[in-house]
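In structure tokens, one chain follows: the form predicted on its own.
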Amino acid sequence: MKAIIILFATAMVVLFTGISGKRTWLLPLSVLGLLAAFASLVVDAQIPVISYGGMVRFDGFGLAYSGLTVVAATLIFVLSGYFYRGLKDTLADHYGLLLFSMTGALCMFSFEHMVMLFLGIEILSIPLYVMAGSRMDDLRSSEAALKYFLMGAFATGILLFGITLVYGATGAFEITQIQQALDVKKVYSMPLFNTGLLLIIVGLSFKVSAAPFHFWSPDVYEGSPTLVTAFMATVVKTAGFGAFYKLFVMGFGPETPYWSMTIAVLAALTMTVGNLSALRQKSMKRMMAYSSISHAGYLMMGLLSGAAGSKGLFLYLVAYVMATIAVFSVFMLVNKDDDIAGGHFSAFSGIGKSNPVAAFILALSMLSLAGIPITAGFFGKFFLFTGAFTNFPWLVGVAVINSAISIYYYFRVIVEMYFNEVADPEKFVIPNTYRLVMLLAALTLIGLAFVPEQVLALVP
């Protein structure tokens, strides 16, 4: 709870600091607030469970996922100093909105009451509707904001309708009371409850861009500023799956046989649609959008392993988040003016020679996202696949085939960097902040490949 308060207070301080005109203080204040929130999570980890009036509950699961989200947001904020170097009067608004969105993400990991889940989703989403359309001189940015807002509004309505039906069947909004109703009243046999469950799956599937509710994602990812896209692909994805896991495995666990097949079918459809669509992309951001969709399919497999799936899901998210941040950090350097038309794969041509360090980190990240053996992504997939194999061996087969398909489009970037020569490759200057983020991401990916058990130990 202290982390949520710290982030909210930091956002308010950043906004008022921007009004005072002291723009050079904005980034240090934001990063300091994020670090303070992370420190409070570390302190809270010494206490088994922290509950506040049946609305919010911080346990080992919530603290671990909150910590990952805060680390990802901190790295993105560090990148923002260079990315937002041309902003003046609106800089405080950008930082404030991202920090407000972070408070919503933490609510989605710690909710104990359905109302807090709804509030967390809305607090996370509403600032991003604004951020997606923050490039007011670009029509595609406005289109991204409008699509994101409209689809988000419909998804929220469906989610609320589902929560209403679950309440009608169980008479409860709190997760623990819903569990008791599932055990005592056997409400999982009621059409009212199962319909509500299905509507909740639809609402949350939109948030994690799972097929067939993914159609907004490519246009929003492409039209939004690249830094905001990186935030969506990492922080929002992690928050969505944290809420998904907590609600269905911890809350609706007794009813697993009734929803597991639905999730399995969605997972297979999502990874297949994401990978096959990514094969045809020529834009880097659209490719990463479909890549994010395919990874949502793999991550949904973590919901099918019950309580044992939490560790594999967390390991996979750490590998995915770090690799994605590294990819976008290099892409932001290559596509200097954040031009949508300049986001073609050819922008990476020749950087294997002109910028070998950036090329190596990008190649390492792509290999991890593809799940090539001995990379961090491989171990993440290994734990997810083995967890789901007992009950859904066919789904693991589909996932393995899709992983093989994904190698093609991830290797397109690597081939472009090292084998497609240009007459005079441009050697771009890497700011120190980008060097720091890229180095931390690369070291994390390398470390995960050798000691994944250290990360698994963080989640109960």
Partner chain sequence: MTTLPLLILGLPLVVSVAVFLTKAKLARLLALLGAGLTLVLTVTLWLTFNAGSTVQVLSLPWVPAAGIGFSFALDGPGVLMLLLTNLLIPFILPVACSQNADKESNLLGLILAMQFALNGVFMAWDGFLFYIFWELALIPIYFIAAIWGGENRQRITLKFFIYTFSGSLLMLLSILTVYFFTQGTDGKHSFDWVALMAANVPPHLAPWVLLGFFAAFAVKIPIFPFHTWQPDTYTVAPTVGTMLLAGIMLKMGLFGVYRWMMPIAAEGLPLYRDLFLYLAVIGVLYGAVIAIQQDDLKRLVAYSSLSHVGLIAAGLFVGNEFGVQGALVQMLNHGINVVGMFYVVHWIERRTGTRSLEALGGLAANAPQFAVLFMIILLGSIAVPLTNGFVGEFLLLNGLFQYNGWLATAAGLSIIFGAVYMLRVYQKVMYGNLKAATANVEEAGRLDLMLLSLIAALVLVLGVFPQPLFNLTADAVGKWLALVGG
Second form
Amino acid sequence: MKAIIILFATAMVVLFTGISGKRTWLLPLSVLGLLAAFASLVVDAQIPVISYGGMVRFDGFGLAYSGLTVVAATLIFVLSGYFYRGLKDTLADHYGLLLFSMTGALCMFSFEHMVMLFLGIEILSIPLYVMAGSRMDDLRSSEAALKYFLMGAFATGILLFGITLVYGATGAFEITQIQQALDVKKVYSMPLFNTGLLLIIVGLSFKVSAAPFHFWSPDVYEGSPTLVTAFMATVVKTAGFGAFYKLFVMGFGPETPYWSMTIAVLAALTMTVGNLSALRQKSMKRMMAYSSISHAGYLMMGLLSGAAGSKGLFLYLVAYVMATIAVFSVFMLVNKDDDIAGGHFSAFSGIGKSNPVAAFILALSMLSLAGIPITAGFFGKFFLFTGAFTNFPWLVGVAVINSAISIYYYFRVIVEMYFNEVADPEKFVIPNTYRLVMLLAALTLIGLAFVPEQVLALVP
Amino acid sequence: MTTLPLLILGLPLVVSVAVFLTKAKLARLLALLGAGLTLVLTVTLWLTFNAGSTVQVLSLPWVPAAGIGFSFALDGPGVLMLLLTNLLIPFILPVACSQNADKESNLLGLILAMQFALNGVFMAWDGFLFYIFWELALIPIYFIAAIWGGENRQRITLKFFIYTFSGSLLMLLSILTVYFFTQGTDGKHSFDWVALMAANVPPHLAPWVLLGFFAAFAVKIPIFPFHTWQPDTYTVAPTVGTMLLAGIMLKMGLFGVYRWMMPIAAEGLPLYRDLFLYLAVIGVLYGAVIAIQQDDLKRLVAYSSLSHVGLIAAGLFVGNEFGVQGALVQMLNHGINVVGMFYVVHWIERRTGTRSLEALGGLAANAPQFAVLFMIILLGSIAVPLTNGFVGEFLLLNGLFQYNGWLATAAGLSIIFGAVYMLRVYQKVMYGNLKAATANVEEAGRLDLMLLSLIAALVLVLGVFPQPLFNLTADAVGKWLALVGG
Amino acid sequence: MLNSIQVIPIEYYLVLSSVLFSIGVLGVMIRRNAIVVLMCIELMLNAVNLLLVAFSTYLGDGHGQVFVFFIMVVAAAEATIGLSVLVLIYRNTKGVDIHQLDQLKH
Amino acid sequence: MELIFFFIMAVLSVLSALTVVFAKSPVHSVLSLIVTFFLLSGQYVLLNAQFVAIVNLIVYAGAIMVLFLFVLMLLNLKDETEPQKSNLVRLSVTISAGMLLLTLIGSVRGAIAIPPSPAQSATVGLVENLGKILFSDFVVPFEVASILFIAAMVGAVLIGKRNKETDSEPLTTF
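Can I get the form predicted in complex with the partner chain as well, since the one above is the form predicted on its own?
Full complex below, order starting with the chain above.
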């Protein structure tokens, strides 16, 4: 709760500072606020507490996932200084909206009552609908905003209907009470309850862009400003899976087989569709969009391994978030003007020679996303796959085949960077802030191999 | 006893990082010194090693909750493989230096990184760790081939990578399956080799476990029909890459069969042993027949290697004393021979600018010393008695014969084929009329002659006096047979 | 009015709100005018509201009805944002047919 | 008596909902949506949820729908210019929506397990009762909803501003 209040206060301070015209203060203030929120998460106790009239539940799970999103947001904010170099008056609004969005994400990790989940999703999404369209003069940005908005609102409607049906079947909105109701009243076999679950799965699948509800995400990812895309690919995805996990594993019980098969099938479909579509892309951002779809597929496996799944899920998210931030930070430098035409793979040609450091970081992130040992991505995949192996060996098989397919498109970036001879590749400047973020990401991607136990221990 | 192997493991990594950070001359010096020191350490280890024992080198917890540990151990065959790796790298590094490669220090650094990963593969005693090193070895060789390779390298190297990576993933699935049936020391599952060995895999799963392992190793070795990546990759990779691939890397596959697949998945073996054997022997004949028709020297040696390796794999699959003993010894010998052959090809290509048999001829007249050394290496490759190749192949055929006379006969044919194509190469390249490409070729330089004579000396010495190798492997093979129930 | 819940079974409300919800979903998928799509989403939310109130009354639990307020709050906020996005689009294209916007697929 | 009311309003609301979807002019859609909201408020009254019924009218029919009409007039979108989707798409969409409906109605079977509890139901929908719940149990969501509103306001303002400064000089030295 402290972290949510700190973030909200920071957002308000940032907005007022923006009114008073102190542009250079905005970024340090926001980062300071995020760091303070992180610090408050670190000092919080991990013992589960349900408080405020049964609305919120704070536990180690929520703290760890909140911490991850706050770190990701901090890194994205650090990147934003250079990215928003052209903004003057509206900068405070941009920062304020992103910070509001963060409070929504934190609500999604700490909800107990469905209304908090619902509000969290909306607070996360509504600022992002605007942010997706924040390149005002660009029709494609506006289009991204419209698509994101319509799909988000549609998904919310479906999710709400699901929540309502579950309420009708169990008589409760609180996940702990829902679980009790499941134990006592045995409503598992009620069609009402199962239809509700199905609709909730569909609604959340829209949010995390799982197939077959993923079709909006490539357009939205491509049309949004790259910084916002990075935010969506990391914070929103993490928040979506945090909510997914809380709702299904903690709420609807780890032992129920009623929904796990549905999720397993969706996971298999998602990773396959994401990977096969990514193969055909020519634009980096679209490729990353489809890659994030396929990662959603892998991540869904984390929902199938019971209570222990949160550990594997967390490790995978750490690896995925760090690699994604590193990829987008390089991409923002390569595609300086942030136009769609500059987002083609060929923009990376030859940067292995002109900017070896950036190229190395990008290559490392690609290896990690592909899950090549000994990067963090491999460990994430390993623990996710191991967790799901006992109950869904066929799904692990599908995931393994998909991992092999995904190498093809991740390596295309590496091939462009290192093996395509370009006569005189343009050397771009790397601001120090970008160096810092890249370094941190790279350290995580390599370092995770040596401390997986410690990272796993962050989640109870 | 345990510090020496750790030094051997760690030194190449340290040197590799140092080489990446330095440039030109200094990088060369560092790399050669590092490789030389590693070789000295390895020989010391070999001389002091008690061949009958299995020495636990290191055992540290890594992810204790999942039963994963930094666990390394060595037995006789393990030492043999270390010897192979660290013996060949000092031959490969000068070749890298002679290529005048762009960003040479990076190339040297990658080779040393590869050496680190290979040593790790041969020492790993934990299934998870083994997999990590196994994949780690793939990344440097991918970059070596894709950056310094020839035409079409992007497509071919990517194919190579995806092929081998997919195979490895299936192996990971197998390891995982076995892992879930293990009981470690504290009741949890464990990836430790001993635990994996003791796992009770249900009979209906055992064949799948075996096939998963087989997928990874068959691609790496490669065994027919999983070999399609191999000739292209060997041809397109720079010579150092080819040497690493053929000399050492495919031994990872063979060693994997020996250390992991056969003991751990022994339950599934009776069902598939014949299939594996037939595939291996088909590969032996196929490689030899295709080699006869080749015009490109590098491609020819690639196919001949396919043929030889098939025989080694067959020896392992047979799993009797002669077969396994022969396979282990032949792994080292084949490494030496094939690196020698690729060295010769590399020299010819550098001097004449071509690898086409038709464009070559008459080299013996201008380069007589080179001609002699080439002949010795060639004879080793054909497996003529008193060369190193003979010892292993004799044992392998013997082992195969004990199992199935027809298979042995078929495989034996390959020796005749080998003689045919190898002598044809020698005749075309060294004798006959001088061609345009070969007219101005002079005697090989001093360094080339020195390295080639070292290889030739190894061919002869190990041919006449193979006993030290058997000393290293004999006890381990005995134990292995007891485990696999050969 | 008190006896209405004894006369009307809960199933009737379930069917009614399911029908309204499905009409909303149908509208979202079939219409191309973004404003109408937005209206259909509002229709879906209202179907949810109806069902929530029905469940709430039948269960005798006020949480359902309070939940409805929050759905209304969110619907209002969504309508604000959605309509401003539409204005934004209109400024750039002079039209709000969502399917004519296919700049992103090439 | 109540049953008759229910059926009349149910049929009318379904009809007006269908008009929302199939009306040619967006203005007609808005108007029939308002009609639907009025009918739903009638249902709320039947359900003893008088407060929700009033709020529904004020918020939806009064505020949101006026906003819709306002935007329609502002953008001058009264004319029907919308191109139609192909028949195949329309057919498949209708079928999938029908399947959804079948699924939802199929789930009705289990709802019988809920017995109505008239004693509590009488008081549930009163302002006093709802206010107590809202300001005791729901106080955190109530506060959190303010974040939502501020975010929506800032967002709307941001979109309203024309971005004039995109091509100015870089301001930071990061």
